[in-house]
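There is one chain below, alone, in structure tokens, taken in the form predicted alone.
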Amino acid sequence: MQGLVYDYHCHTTASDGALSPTELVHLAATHGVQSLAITDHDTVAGIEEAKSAAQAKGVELINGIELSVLWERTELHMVGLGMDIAAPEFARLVMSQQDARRQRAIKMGQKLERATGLKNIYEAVCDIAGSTAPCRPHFAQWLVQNKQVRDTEHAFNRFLKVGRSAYVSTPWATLEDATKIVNESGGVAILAHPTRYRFTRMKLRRLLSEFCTYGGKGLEVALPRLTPAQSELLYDCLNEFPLVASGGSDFHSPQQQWLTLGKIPALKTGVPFVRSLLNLSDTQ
């Protein structure tokens, strides 16, 4: 549906966002968002709360998740939309992903204790996150609060990103398995923020070719802050592969003023939109 204000990629306190599901829905409504998917990292814990808020605000809420997956030993992110979150295989996948996050967090805490000389870091980060499976931004927040780094960016650059002392490689589900489970649960599997991986054009095409053979159906192309060259590349990929377009702000916090819920580029005319696969009444 032309003119629909949507956002199919955003985060709440159920993972590493700053707003509760209710607060996020209210903010989305303030920004005129009509259709919303909350896509927390490897969890659907915020969806039930969000449903009540969305109903009260007249916002269409679509079940969503952002899954961490492995492809050729590289961590990628895959958004799932429209799944039956009670489907047994999907529920098992989420439980497995949460356990992987929990074990990763324990190891990260141990590594940071060795690096900083401080104790009980995992437990302190769990308090910040309100979860036993905290995300890396929660560790970054702890590092800032304990004056180990200047800010969140410094935390990642010094300790948390790939190759740094507290980084932990994680046994996520494979892209193939996660895609199949999302499909079997009635959802649509979408490759998230494809330019963020900094793949060559050839490697991205190889990834998308395999993704399609696994049953992948979508590609995020409506994203903030893309360069013209990046946008052209993604539309070229849409033309080459049997994929529909999706998009979202990847909103985490109102402090990120460059990311506003629902403020994403309009899709080009005639581009197949993910709503056409979601059994919804309106399609673009």
Ligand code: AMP
Given for the second form:
Amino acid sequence: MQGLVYDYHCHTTASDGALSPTELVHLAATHGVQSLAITDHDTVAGIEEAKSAAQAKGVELINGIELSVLWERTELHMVGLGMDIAAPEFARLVMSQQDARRQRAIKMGQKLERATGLKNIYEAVCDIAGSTAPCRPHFAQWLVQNKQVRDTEHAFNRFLKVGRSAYVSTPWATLEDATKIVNESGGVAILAHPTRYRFTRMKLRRLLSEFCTYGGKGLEVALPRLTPAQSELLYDCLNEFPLVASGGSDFHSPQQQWLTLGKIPALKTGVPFVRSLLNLSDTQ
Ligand code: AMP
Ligand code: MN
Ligand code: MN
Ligand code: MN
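Show the same protein again, this time as the form predicted together with ligand AMP rather than the form predicted alone.
And the full complex, kicking off with our chain again.
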């Protein structure tokens, strides 16, 4: 089967996405997506609901997560696909990530209270986040609603990004530990959106070399909006390291008019594809 329509990176209301798992699966079906992985930040809470919706729509659903991890004190994102989400070591990892998220959110709330003079910010942000541990976009939403900033971008630039007053560095799992746990749980560890860290070519290669020694197996290459130079860099990395290609839109909301669920560039022919490691028919 040539030309499989897939998306192995997207978000739901189980983290910072706008659509419920059911709504996301329905949108995927509308866009002709045949194979989908929901990769919410540090949680698999959306998967069970998504499974029922996917079954009803005839969409293949692969277990997924996007883990926040630390490498050399830098925060990176690692996508895990195909894990047994009930595996005890994986469930423990998710619990400790959720705990780190809540502790971070409490501290962010305190910092924002000092910066804005407003009160009970953590509680208000938890209300916005619903049952999930808050993500920074939930703080951004609160800041917009309370007229502290114009929009989400302004919220990140003024308060939330690294170096700004409400940024809190967080004791996420290390890339090494998270990779090992994803492997032990039967999953494939994939470096997410490698060009977004703004690493030099040399630093990215050092990261990938270490990632491979930890047991990392994949690299996101099929990504929307890459420049030709970025795309070439990622294909060079696939040549240089024993990694398979994956990819996805990183869809969060229908309001992101610049991207579409399931719409990602086709991989070059002959490139090893993540499905081969997921024991699924290796089609692209
Ligand atoms: P968190 O995992 O809670 O630190 O939140 C990270 C999420 O915030 C990312 O997955 C994006 O969805 C969002 N994000 C990060 N930086 C920005 C930005 N500059 N503008 C808008 N959203 C952002
Ligand atoms: Mn996000
Ligand atoms: Mn990410
Ligand atoms: Mn993402």
